[in-house]
Amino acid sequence: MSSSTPQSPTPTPQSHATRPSRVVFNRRVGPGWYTLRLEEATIAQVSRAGQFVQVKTADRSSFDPLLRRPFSVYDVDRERGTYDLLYTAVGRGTRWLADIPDSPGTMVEVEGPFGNTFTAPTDRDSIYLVGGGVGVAPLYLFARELLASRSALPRITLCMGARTREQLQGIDEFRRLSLRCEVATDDGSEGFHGRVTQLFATLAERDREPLRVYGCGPQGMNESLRAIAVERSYPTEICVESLMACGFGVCFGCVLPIRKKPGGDFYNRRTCYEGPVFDARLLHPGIE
């Protein structure tokens, strides 16, 4: 993708089998913050940045949440089959997730992975990943996916935003790859104090390579972030959150005001199907 001539993000083949996928470990890692780590050897080894899977959460023989939760795939180790889920307890479904042992051999009914993929860089192009929230889920597998995936390490700055320190999940994961990371929290309690945009803003208006920019985060962080994008003509890419009911475009559940082209009329296009990852330009102002 390039400011000039517009590229969708990577389609992908939808899975709508079911895969009782084995919990490893479920364990708490902030105030409020869980990693579940599953095995299932064929979502493993599909499953790209930016999809997403559909987690049933209730027992199997209770449908009550009746509908699956979609959770962004937030790392993979296609060796041994396993996959890992990002997400923080706030509502009844992933209450009950947070429930689950700490201890493997529970089963958890997964649909997926569902959903498109980031678009890759060019080798001259330095890559901003701006996060916040459950938002750095996607970004985290982009990034092992670019290092894994390149003979010389590609320039990558991590923004990540959160209210405070201990929201930060996921940054000493980020630090431990060859990725210069920068956080914003709200309160200044690290890093730069204010928004992450502000934050990525600042970085960016500095570097003097070609930049490319893929986000994903709360409503306002991605609002944000596509107004800064257009302004400034980067070539940037949103992983769009969204409540999905079915995950793979029968339901229109998730519908959003998305154009089909720069400068095109708006369409109510199918978060689940089209997206999650849109080219910034695309997206509405309001986004949600």
Ligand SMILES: Cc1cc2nc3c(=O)[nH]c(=O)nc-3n(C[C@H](O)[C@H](O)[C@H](O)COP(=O)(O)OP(=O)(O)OC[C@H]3O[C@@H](n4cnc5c(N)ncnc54)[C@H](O)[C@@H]3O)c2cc1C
The other form holds:
Amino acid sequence: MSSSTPQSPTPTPQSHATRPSRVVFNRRVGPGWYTLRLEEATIAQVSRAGQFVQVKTADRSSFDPLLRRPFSVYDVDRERGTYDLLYTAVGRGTRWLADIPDSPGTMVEVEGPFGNTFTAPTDRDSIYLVGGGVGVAPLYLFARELLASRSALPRITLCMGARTREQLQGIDEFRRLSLRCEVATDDGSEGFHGRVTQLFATLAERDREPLRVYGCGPQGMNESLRAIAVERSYPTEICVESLMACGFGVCFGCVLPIRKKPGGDFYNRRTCYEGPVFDARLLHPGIE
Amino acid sequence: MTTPTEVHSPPTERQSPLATRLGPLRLRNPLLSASGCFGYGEEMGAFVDPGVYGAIVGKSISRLPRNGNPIPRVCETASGMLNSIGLQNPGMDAFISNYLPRMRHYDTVVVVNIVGDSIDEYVQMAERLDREPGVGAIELNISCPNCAVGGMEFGIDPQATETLVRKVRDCFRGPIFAKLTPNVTDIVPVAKAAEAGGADVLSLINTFVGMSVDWRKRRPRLGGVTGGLSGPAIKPLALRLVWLASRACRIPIVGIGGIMNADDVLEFLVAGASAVQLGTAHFVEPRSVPRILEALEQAVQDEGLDNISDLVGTLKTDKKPITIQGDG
Ligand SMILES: Cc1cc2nc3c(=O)[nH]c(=O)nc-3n(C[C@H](O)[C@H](O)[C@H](O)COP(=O)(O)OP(=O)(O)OC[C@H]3O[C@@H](n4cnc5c(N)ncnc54)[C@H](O)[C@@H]3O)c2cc1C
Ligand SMILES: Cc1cc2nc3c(=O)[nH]c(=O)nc-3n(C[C@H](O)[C@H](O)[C@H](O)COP(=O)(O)O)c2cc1C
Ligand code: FES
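Which structure goes with the form predicted together with this ligand, now that we have seen the form predicted alone?
Everything in the complex follows now, all chains and molecules, and the chain you saw is the first one.
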């Protein structure tokens, strides 16, 4: 059993943003997806990979749409006090975001950061980041954290999946980092022809080093990664997604059946508070 | 054992323009948290000091732990949301040993909301809470739309409501809030029944039962199929029920439903509520309460009032509507 369990940082008033965030840019970076850079010192300072923010996707005095939208922190610049989100415009809230001008100044109400973080690997580990869709966002910040914190360059392999090559979100940013990038597309338009989890399984099998795996993607991808991890006993952490109302632990709207320890009973645990990062062995099989 | 007066005297700033009387309780201000939207205070502590609230109401506690309803449990609707949480809670024993000790230290009145499957269960829980220091009041959830056998049955039947409240009254010495459901044809008989049974305060209202459908998948959007509607969408409906009940009952009313800002609070007070609870607002703006308190103080000053309670029940309705001829 791996020693690490993703930790929930205890939130304190000092660890949350109290001011709105200011838009630096809101750039379209691919078909339907965008990078939003925001300026707010606390979020930029304290956010760690895996954590997310809750964004109000309506004007200040409007309550429609009502609920905030959760987005993983994609990147931070702690010195400049900025942080980035990578998002796809899929519905009302994300389309509202996409309509923000791509110029500095707009104020956006953002609360956070919330949730727990990925836990660090050891220096010997061969690290795999397995992501699909916007799930690559927390993996990017994690890769940057690992590359910045290690004296010896860590061995990191990114496995990124998408339907087509056009939908490989953020791949260019990953390619600028010192890591191995492997891609899988459903239509074979780039890289491995098939699922990203199949690609990962093949690469991992050939690897002679102890593995550490971190995943984040759509539910289907998370589920196949969980199954591979459990079957082959790879120490794996998965960042899960769920519908949320509050995002900070009070409503119990975001629960999933999750164990407290490997082999233990399932409890309805809050993905926003005890998660969103969980050891793969704790997740319920077959939730897609 | 503490005497009721010790237990039920909240810290009150004398002369404060927001100081509020709620039946036997004296509150710092008229803003309470609504059950299920504030946890037991711990997580919210990252944003606000529970001590700024007039009182805090915890999530419903049942005698035994409950796992709650299947997922998905929340779904957004036009200016509102549906929830089907199903009263997931740690149960009375764990509440008393793990949560209540911390809540006692909050510098405000702690209201413990309880839910049961039978009168016996409510009575057992009330007896237990009567012995616990730090319980400022109990709120009887007889109105949850999300439980098959749960409280709703009581809340739709005036006779059952009166019996339940009276039995609890016999074993609990502190203030009792009866939280009613809006899912009835006429709320007045149920409100009067709760008053007759000995309730000190009426909490109006719990969520409206509703549903949402994903037509492409031919599936309901909630795991529990139906759920409770909350948020700004229900405010006009809640206001009407508060107004109706306040005219029919003598005991004070806590207005609940879609309150997001100071104007919403004042609308409820004018309609007849003595205080209000905020629920869904916490999800959207976790610091709503301190922000609203500032605006309320300003409003009281602007209106030239001594105290905010001067507004309670000041709604003017035309006694003589103008009648016109015609078929329109
Ligand atoms: C922890 C976490 C991190 C996330 N990180 C990112 C990210 O980095 N980039 C990104 O593009 N998306 C991310 N998502 C998904 C993102 O929250 C949804 O795409 C977004 O809420 C959709 O809102 P909408 O109004 O455009 O869609 P609508 O379908 O109109 O939304 C309706 C409701 O459903 C909720 N909802 C819809 N899709 C999702 C979903 N996939 N997950 C959770 N709630 C959903 C919305 O929040 C809203 O309450 C994340 C979700 C979670 C839970
Ligand atoms: C997620 C959620 C959970 C709730 N849980 C409870 C509960 O456990 N007990 C209860 O009496 N009311 C519960 N309620 C109802 C609220 O206390 C309140 O009556 C209702 O939401 C209307 O107020 P609002 O529009 O301000 O949210 C819950 C509401 C929500 C949204
Ligand atoms: S979203 Fe409210 S508890 Fe997780």
